[in-house]
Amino acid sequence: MKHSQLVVSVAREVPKTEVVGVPVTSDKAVPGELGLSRAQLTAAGFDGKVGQTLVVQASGKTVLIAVGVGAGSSAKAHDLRNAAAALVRAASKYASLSTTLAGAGRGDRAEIAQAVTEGLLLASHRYGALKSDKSFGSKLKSVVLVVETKVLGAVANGSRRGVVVGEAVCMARDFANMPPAHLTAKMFADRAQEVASETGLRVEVYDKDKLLAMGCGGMIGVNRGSVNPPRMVKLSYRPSKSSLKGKPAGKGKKSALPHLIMVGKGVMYDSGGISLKPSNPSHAMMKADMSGAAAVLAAMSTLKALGCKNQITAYLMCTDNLPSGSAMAMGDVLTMRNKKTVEIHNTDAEGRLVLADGLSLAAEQEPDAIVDIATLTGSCAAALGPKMSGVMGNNAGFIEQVVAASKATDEDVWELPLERSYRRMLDSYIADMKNVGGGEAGAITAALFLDEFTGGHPWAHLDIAGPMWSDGDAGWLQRGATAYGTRLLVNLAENFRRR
């Protein structure tokens, strides 16, 4: 199923649009096509900045857009695909552009096409599908990215990947948006399945019963106040042997391939449960709780498409939380898959419970390592705001390759220390610990928590609690859900390495 509307191709020549979008620089001279000199630019209110957009002119039929790109010579992928948002913003009241946005900046070609074509479908993506009016968001349906000959291959190919990846991102935003009676936690996984058999990946679901039985009293206790059942869904991307030629065999029981496992949070709405939240507008985006889980099954989508040479393994863990007669109560102890026992001292500490059990089943398969995906901790969003997630981690080696992902994708993390110290906050005395620990260093203590059920495996915490929601468009962002780490985790599985 599409989930952006916006096509997106390769040509050597210009066809006929009804808009250009011709990129300025902020230090080199102007194209001759604008028609405009610096000094007119200037006057305009125009200097090249990255993301600056101005309609200069319309000649006949065809409207010209300046899109800036900022200086010249320093001009990388992050810049245009932002510079590739505002022109299709810009062009939103078209049909069709075409720009020769592709071909600027430095750096390899293939790796600013691909990211000119993420800021296009990301910047033009809308979820409408509850809008009585159809003709909600851009009109925009394609887009021409003319280059020179000899950069067309290495173009197409970058494009190609921006689609993939574009798409993926659409996806886990229309998920994260959808209303809470829209998608279930059963809904979700139905979806999941359609999704795997769509993308070449293995798929298996555990209803209640069979999370019961595999004793994931994290994701049971969530879900007690709910009428809608759990549902855990892990899938398995394991490359073709075609694509591993040259590829060295494995010694004893330890594969060749790298083995990641992802593991994603997917509240699919948070009430608080008995820790009930308090009355506030913006509570109505914990629809969007779910955006670890929907991240990870996007960037799950993409791995057979991009040719991913490692060996993903991903466990969705769903549910909603709410209150009733038989959910969880403050002072209830819980048994995690680990065994190990759990005080509930706020119930609106759950997404850690059902992480829980998902790091326990991922630290049984032996994995290289995991990484989860969380809108855990209000703590994380003060203290980082909405434009980066944290990362904490048992191992600076894996954080490194989390954090080079980060600046690959433009998905910025910040590291934040997994101080021992604290675990101490943590202690119950009729448990094995409390599930929060207090109201100092909330994000710390989560991923502490967290840390307990890893076994010891190399091992990274996001916490996407601020950049999971957007309150207006900005760069390749668009109002509402992000699928913030879509593309950070992709980047991370296509580029894992065991250590």
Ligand code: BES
Given for the second form:
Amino acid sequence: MKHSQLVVSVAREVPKTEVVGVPVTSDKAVPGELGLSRAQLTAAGFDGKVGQTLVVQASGKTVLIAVGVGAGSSAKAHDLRNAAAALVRAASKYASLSTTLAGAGRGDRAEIAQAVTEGLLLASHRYGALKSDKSFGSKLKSVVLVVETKVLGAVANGSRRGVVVGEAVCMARDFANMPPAHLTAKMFADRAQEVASETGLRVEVYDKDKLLAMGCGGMIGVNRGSVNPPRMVKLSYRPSKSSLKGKPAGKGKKSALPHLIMVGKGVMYDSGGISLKPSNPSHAMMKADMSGAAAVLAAMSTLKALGCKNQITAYLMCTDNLPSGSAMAMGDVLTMRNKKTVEIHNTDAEGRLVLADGLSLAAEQEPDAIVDIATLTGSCAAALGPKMSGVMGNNAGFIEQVVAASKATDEDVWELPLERSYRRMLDSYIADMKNVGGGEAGAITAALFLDEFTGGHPWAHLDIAGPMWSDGDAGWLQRGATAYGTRLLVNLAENFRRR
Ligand code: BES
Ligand code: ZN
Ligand code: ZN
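Mind pulling up the form predicted in complex with the ligand next to the form predicted on its own we just looked at?
Every chain and every other molecule in the complex is listed next, the one we just looked at coming first.
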């Protein structure tokens, strides 16, 4: 299934399109084809900053759109991703666009072409399945990246990668935007199976009976209030022999492929459970409480197409969190997969309960590192806002790799301390721990809870509660579920190194 309606291609010659997007710097010469002077552009309020566009009705049939790329030729891949996003928005009433944007700026051409292509796909995406107006959203169907012959190969290759990644992000957004009744845990697992078979992944789906038999008390406990059964999806990727050519084939455990495990929070709808959230319309976005699982599935779907050389395993922990006569109550004690016991003090702190089982299963495989991603705490969103994810973990070297992936993809993260002295806030008089700390440092105590299930393996936790949702269209973000972290995880999976 396709999640972006845009076809991006690469050519040497300018094709006939309805719109031509012309990159304009903020200081260098204005391209002659615009037919406007710098003074005229300035008078029209366009000074070439990244994200600015100006529609210039040309004399012929073609519409010219000036698109700002910033100072000189110093624009970097991230600027050009945002410039491409602004351009597709400005061209959204037309069906076809060509642009030389992939030849603008400075840096690796393939990297720039990938970023530009991502920007095109991401800013033209809408979840339109539930609109009766089927022409809802961007009308743009095709974009041609026009480049010089000598960079054609690099641009084509980068753009191909951009299509793979952009399509994956659109898929994750579609899943996260789907209403609770349109995407139950079972439906999501079914879709994950389809995605896996289309993208060369091994997949295993665990139903309620299996989860019970495996002792996954977190998953079972959170699911207890729901009539929809839970699902855990395990996805496995191994590079093909041919893609590993040139890599020394090693013997024994430590020379095996680097192995990274990703765990995603898949709470299909978070009502809070018995600790019911107040009736605030903004909580409709709690349908996107499975954004972590969606990002993990999407990232996994790209690995074969991108030729990832590491071994990657993923767990999607899927259930909703609802109140009913059978729901988990406060004071209940759950026994998790790793046998630790948890006293429930707030059923709305459910994400950590489902992640606990996923992390335990990940730890059992003795991977080189584990990363989890979750819309976990309002506390993290309050601290860092919508622009960045929190990151916490037990291993500075691995956190460094996560930060590097963040820098490479323009999905910002900020490290919060895993302050071990706060662990006592989770102490329970009856069980090994409570599922909530006090009122303070909620993002940190949530991470300290997760830490109990990692078996001491290098681990990083991404709390995307802030950036999981966007109130409007801006840069590569579109209103609604953002699929934040998808591109970061792709980059992390590709560049992961054992320490
Ligand atoms: N899914 C929410 C966290 C969340 C809040 C995500 C806002 C996105 C936007 C999570 O399950 C939750 O309810 N957390 C509680 C934890 C508390 C009870 C310790 C919270 O943050 O209030
Ligand atoms: Zn909750
Ligand atoms: Zn939640």
